[in-house]
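Next up is one chain by itself, shown in C-alpha cells, the form predicted on its own.
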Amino acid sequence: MDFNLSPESKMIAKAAQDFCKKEVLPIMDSIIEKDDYPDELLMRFAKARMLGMVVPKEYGGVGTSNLNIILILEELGKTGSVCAYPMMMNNSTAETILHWGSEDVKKRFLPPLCDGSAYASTAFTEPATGSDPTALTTTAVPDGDDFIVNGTKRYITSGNKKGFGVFYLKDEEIKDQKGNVTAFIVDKSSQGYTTSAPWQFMGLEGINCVDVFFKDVRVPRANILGERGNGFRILLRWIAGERIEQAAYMVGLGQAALDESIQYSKERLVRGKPMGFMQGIQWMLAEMKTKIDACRLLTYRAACLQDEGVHIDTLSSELKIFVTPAVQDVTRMALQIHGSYGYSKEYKVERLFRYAAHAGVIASSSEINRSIAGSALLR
C-alpha cells in the first residue's frame, strides 16, 4: 500500500495552500464582519481550477479525483473560514448531476457550476424533518410541462445566491409513501422563490444558510434529476460524499489548531522557559497530532475508495463517527493549551473550537450515522 501522494496531488495541495494565502486569508475578517463572502468568490475558485473537479472536460470540468478535492478542502479548513463551503457545494452538486442527469441536463447545468457563474445548493431539510423522506411537506404538483412547487426548505446553504440547486420535493402524483421524493433542479431566480435572512450560528460566519420559500414556483419537467420517486436514493449518495468532504474540512481545522498550539507553546514563557517544555503540554500536543494523523488517513482512504467506485454510504458514516469527536477534542485541547487567551476572539483557536462544533449536527447528525453504520454490521 502506497501512502505517498502522486505528483499531481502534491501540486494541487501546494496550489491550494497558495490560493488560501492569496485569496482567502486577506478577506477573512471582512467575511466575519459582514457575515457574507464576496460574490466573486466562486469565480476565484474557477480561475484556480478548483470547481468541477470530477466533471469531465467536455462539460467544462477539470476531470480529476475526489482525493484532490479533499486535499483542497483540508487547506481551506486550515484557514478557519467558510470559504470551503461554496466550493464544496458546487463540486458535490456537479458530481450528483453528472451521475444522475440526462445528457440534456448535464449540458445545461454542469458548465455554470464549473465556471463559477452559478452558486449551487442542495435542499432536503425542512422545519419538521432533516432525515425522514416521509415527513416532507414541500410539494411538487404536475401541471402540463411543469410542476408547481409550494413549501419551505430550511438551512439551505447558498440558497440566497444566484444559480440553481437540487431540491428534494414530495411528488404529489406518486402515491407510494416510501418512494415519492423526486429531485428537481430549481433556478433560484424563479418567480415565487424567496429566502429568509441568513441564520445566525455559533460559528461558520458567512455561510449563508437560509430558509427557502416556494409560492407557486414553476419548475419544468425537463429539470427532473434521475427518475421520479428516486430522490431519496440520490440524496443518500450525495450526502455520503458530503460527509467525506466535511471530514477533510475538519482535518484542516484540527491541523490548524495543532499548529497554533505548537507556536503558542514555543512563545509562551513559564518561569523563563517555553511552556512546551512542560510534560503535560507535550502530552497534549502528542495526543492532538496522533488524532489528526488518524483522521487524515481515514479521510484519504475514504476518498480513494470513492474514486474506485466503492459504495461509500457506510464508510462515510464510520468516518464521521470517528473524525467529528476527534477533531472537536483537538480544538478543545488547543483552547486549553492557550488558557484564558484561547477563550479570546483575538486568538484563532477560539474560532476553530466553534467551527468544529458544527460537524456533529450538519451533513446528517452523528447519531444518525451511528445508526447507519451499526445497522450495516447486522445486515
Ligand SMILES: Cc1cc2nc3c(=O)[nH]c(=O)nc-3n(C[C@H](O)[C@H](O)[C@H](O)COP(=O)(O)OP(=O)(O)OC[C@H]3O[C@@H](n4cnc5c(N)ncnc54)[C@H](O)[C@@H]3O)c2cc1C
The other form holds:
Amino acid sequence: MDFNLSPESKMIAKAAQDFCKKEVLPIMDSIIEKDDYPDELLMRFAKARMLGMVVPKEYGGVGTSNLNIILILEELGKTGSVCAYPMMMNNSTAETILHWGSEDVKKRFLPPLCDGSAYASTAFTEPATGSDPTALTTTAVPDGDDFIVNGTKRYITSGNKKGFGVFYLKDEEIKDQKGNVTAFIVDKSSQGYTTSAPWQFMGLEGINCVDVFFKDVRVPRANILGERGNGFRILLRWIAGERIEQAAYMVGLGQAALDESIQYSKERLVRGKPMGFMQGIQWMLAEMKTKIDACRLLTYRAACLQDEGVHIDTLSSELKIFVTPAVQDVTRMALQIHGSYGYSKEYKVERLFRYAAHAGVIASSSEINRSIAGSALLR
Ligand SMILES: Cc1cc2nc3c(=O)[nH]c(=O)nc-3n(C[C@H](O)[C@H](O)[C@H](O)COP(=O)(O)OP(=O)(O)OC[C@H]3O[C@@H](n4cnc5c(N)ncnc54)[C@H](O)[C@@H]3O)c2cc1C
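Output the structure of the form predicted in complex with the named molecule; the preceding block shows the form predicted on its own.
Now the full complex is given, and it begins with the chain already shown.
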C-alpha cells in the first residue's frame, strides 16, 4: 500500500492549482452575478488537458487515470466554484461513451468532448422521478432510421449549452416495463429541443441546470449507446463514477472551509487574543481536519480501485454516505468559527456551506445510496 501520489499525479494536482488561480478565481464573481460561466470555459479546460482524461489519445483524450481527474476536482472544489461541474460532466460522459459506444459512436462523439467544442449532459431525471427507471415518461418511438422523442427532462446540467447529451428514454417498442430504458446520444441543437431558464438553487450559481422539452425530436438510431433496453445499467455505471468525482469536489470544499477557518482563528481577536487559542475552536479545527483526511483517503482509494477495474457501485455509495454529511458538518463548523461573519456573503465559508448541501440530493440521493450499500451486504 502506497499513500504517496506518483510524480505524474503531483504534477497534475499542481497544474490544477495553477489553472484555478489563472482561469477560475478571476471569473468567480462574474459567474455568481450572471448565474453563468463564459462559453469558452470548456475550451480552457481542454487547453489545460483536463478533458477526456481517461479517453485514449486516438480519440483525442489524455489517456490518464480516474485518480488524476479527482485530484483536479479537489482543486476546483477548493475554489468554491461551480466550474467543476462542466468539466466533471464532460469527463464522465466521455468515459461512458468510451465504455459502451460502438466504434462509430466513439469516433463521432469523443473528439468534441475532448477538445472542448461540445458541452456534455447526462439526463435521467424527469418531473415525476429522479430515482425510479420504471416511472420514466419521456418516450422514444422508432420511425425508420430514427426515433421520435417526446417529453420533459428535469434539472439537466448544461442542458442549455451547445453539444450533446446521453438521454435515458422510455423505449416504446420494448414491452418489459423493468427493462425498457434505452440510452440515446442527443444533439442539443436538434429541431424540437428547447429548454427552460436555469433553475435557481440555494448554491452552485452558474450550474445551468434546466428542464429540457422534446417536441417530436428526431434522434438517429445510430446514436443509441450500448444495447437497447440496457439504459438503466449504463446510467448506474455512470452515476457510480460520478459519485467518486463529486466526493472529490466535496473534499475540496471541506479543505477550503478548514483553510479559511485556520486563517480566521489566527486573525480574529477575542479578549485580546487570537481566538484559535480557545480550546473549543481548536477542537473544531481538529475535528474538521480529521474528517477531511478520512474523506480524502476514502475518495482516493475509490478512484484507485476504479482504475484497477474493481466494481465501484457499492464502494461509491459508501463514499457518498460518509463524505456528504462529513463535509457538510465541516462547512457548518467553519461558519460557526466565523461567527456572524460566516453568515455573511462577504466570507467564502457562507458559500462553501451552501454548496456542500447539494451532495445529498444529486447523482442519486443519500437514501438510495444507503439502500445500494445495505442491500449489497445481505447478498
Ligand atoms: C444542482 C442539481 C443538478 C442536477 N443535475 C442533473 C443532471 O445533470 N441530470 C439528471 O438526470 N438529474 C440531475 N439532477 C437531478 C437529481 O439527480 C435528482 O433530483 C435526484 O436524483 C433525486 O431525484 P428526485 O429529486 O426526483 O427525488 P425522488 O426520487 O422523488 O425522491 C424523493 C425523496 O425520496 C427518497 N427516495 C426515493 N426513492 C427511494 C427509495 N427507493 N428508498 C429510499 N428513499 C427513496 C429520496 O432519497 C428523496 O429523499 C440535478 C439536481 C440538482 C439539484
